[in-house]
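Okay, so here's just one chain, in structure tokens, the form predicted on its own.
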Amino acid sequence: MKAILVEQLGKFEHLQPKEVPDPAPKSDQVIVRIEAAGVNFADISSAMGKYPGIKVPYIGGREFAGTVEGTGERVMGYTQTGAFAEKIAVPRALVWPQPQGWTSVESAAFPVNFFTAYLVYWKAGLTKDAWEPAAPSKSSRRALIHAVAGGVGTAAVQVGRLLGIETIGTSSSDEKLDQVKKLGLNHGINYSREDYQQRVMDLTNGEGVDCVFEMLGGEHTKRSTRCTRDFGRVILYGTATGERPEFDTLTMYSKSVSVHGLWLSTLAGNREVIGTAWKTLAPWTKSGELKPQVGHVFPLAKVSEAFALMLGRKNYGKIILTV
């Protein structure tokens, strides 16, 4: 079969499909013939040698959609590696039925984005099945979503709307913010010309937000803590800047703010957590209240172009590779 085989860390400019052996399934696995795969920042970090636990050679890609070999079931799924290929062997527990009426391109944009979005709210205590409920509040629940026009961001706006959460999103583009407002974003902040920290406090009458979707790292982690209300939570699920998160401990003390890490690769192996999240998300996909936002579609051979587009922060929504 053909696959994107990463053989050298630190470069991705010359990645091309190569012939590799077909996967051999274990007893708890199924073979999925992949039709589409989602591109995530973690895929780029892995290829650049900045993602933990990755060793070459490996097949890139974390999410996919296609058909189960032998049964024809249309599914979407999550994996640590292996999605940028014609086939994958994956545990049955990590595939879910494609929502009725969705294409494989749309379905491949679901697992990472929507599970991450839901689990951030879960970790922040804002879902019914939350691990620890958020502190009581007399005002509406609010979330600050960085990179709101990206894959996780557009998912977070949709999930937040259904949870009754007031959403505030940052982006460098007015055009992107206008697109996300159509999904239910309440307030958009163009960080290229506004101080998002000050703007958040203005929008919330100085109170701040209950949670922050923080995937930037560097100074943005400490600035995000300053955007929270008392007992707020900053959920750190990435470092797109490539910089180690910085912390403002004085703000954390004074507001009793906490910073939490969230890694989908670990949570995906927790069947109870993922199962509960899917139980909530599935009816919303069926009703049409959730819909992945696909901004760009590339053939598998143009994976390097897809990576470059994401690094340049030019994309809206999800970038998909067709297989």
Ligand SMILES: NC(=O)c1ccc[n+]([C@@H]2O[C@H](COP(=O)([O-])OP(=O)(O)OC[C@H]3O[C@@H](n4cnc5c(N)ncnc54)[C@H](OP(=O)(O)O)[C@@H]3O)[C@@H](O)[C@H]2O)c1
Given for the second form:
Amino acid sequence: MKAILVEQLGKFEHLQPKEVPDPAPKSDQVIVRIEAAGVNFADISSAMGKYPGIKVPYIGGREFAGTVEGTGERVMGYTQTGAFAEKIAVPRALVWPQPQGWTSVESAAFPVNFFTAYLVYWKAGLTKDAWEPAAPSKSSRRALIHAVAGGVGTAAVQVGRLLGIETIGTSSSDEKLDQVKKLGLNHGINYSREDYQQRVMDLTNGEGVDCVFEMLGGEHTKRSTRCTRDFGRVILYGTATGERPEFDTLTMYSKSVSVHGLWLSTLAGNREVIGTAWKTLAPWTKSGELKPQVGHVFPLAKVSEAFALMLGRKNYGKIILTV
Ligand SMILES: NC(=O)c1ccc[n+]([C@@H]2O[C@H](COP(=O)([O-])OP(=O)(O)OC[C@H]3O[C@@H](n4cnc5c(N)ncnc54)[C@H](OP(=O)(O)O)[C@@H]3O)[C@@H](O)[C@H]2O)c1
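Could you present the same protein in the form predicted in complex with this ligand, rather than the form predicted on its own shown above?
Time for the whole complex; same chain goes first.
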């Protein structure tokens, strides 16, 4: 079969489909014939050698949609590697039925973004099945979502809307913010000309937010902490700046703020957590209240163009590779 085989870390410009052996399924696995795969920031970090636990050679790609070999069932799925390929062998537990009426392009945009978005709210204590009771009762609950126009960001706006959460999002582009507002984003902040910390305080009468989707790292971790209200939670799930998170412990003490980590790669192995998240998300996909925002579609051979688009901050929503 053809696949994007990464043999050398540190660059991605040369990546092209190569002939590799077909996957051999283990006893708990099914083979999925992939029609589309989602591009994630983690795919770029991995190829650049900046993602933990990645060893070459490996086949890139963490999410996919297609049909189960033998049954023809239309599914979408999550994996650590192997989705940028014609076929993949994956555990049954990590594939879900494609929502009715969705194409494989739409379905491949679901697993990473929507599970991550839901689990951030869950970790922040803002869902019904929350990991811990939410902090003191509040009339309105608010989330600050960095990179709100991206894959996870656009998912977070939709899930937030369904959870009754007021959403504030950041982006480098007014055009992208206008697009996300159509999904229900309540307030957009263009960080290239506005100080998001100040603006969050202005928008919330000086109170701050309950939860921050923090995927930037560096100084943004401490600035995000300063955007929270008392008992707020900052959920760290990425470092797009490539910089180590910096902490403002004084703000953490004074507002009883906590900073949590979240990694779908390991949570995906926890059937209870993922199963509960799916139980909430599935009906919303069925009712049409959740819909992945596919901004760009490339053929598999143009994987490096897709990566460059995301790294250049030019993507809106999800980038999909068709196989
Ligand atoms: N922990 C987990 O399990 C998990 C799961 C999924 C994703 N993530 C993380 O979540 C983040 C978003 O992932 P995604 O796949 O959904 O990507 P994405 O948001 O679709 O694309 C990245 C966006 O980040 C923004 N950005 C801000 N600073 C950036 C920088 N220094 N370099 C590049 N982009 C920058 C850009 O949007 P603007 O120009 O609009 O700001 C860019 O379009 C990544 O950090 C990723 O690693 C983590």
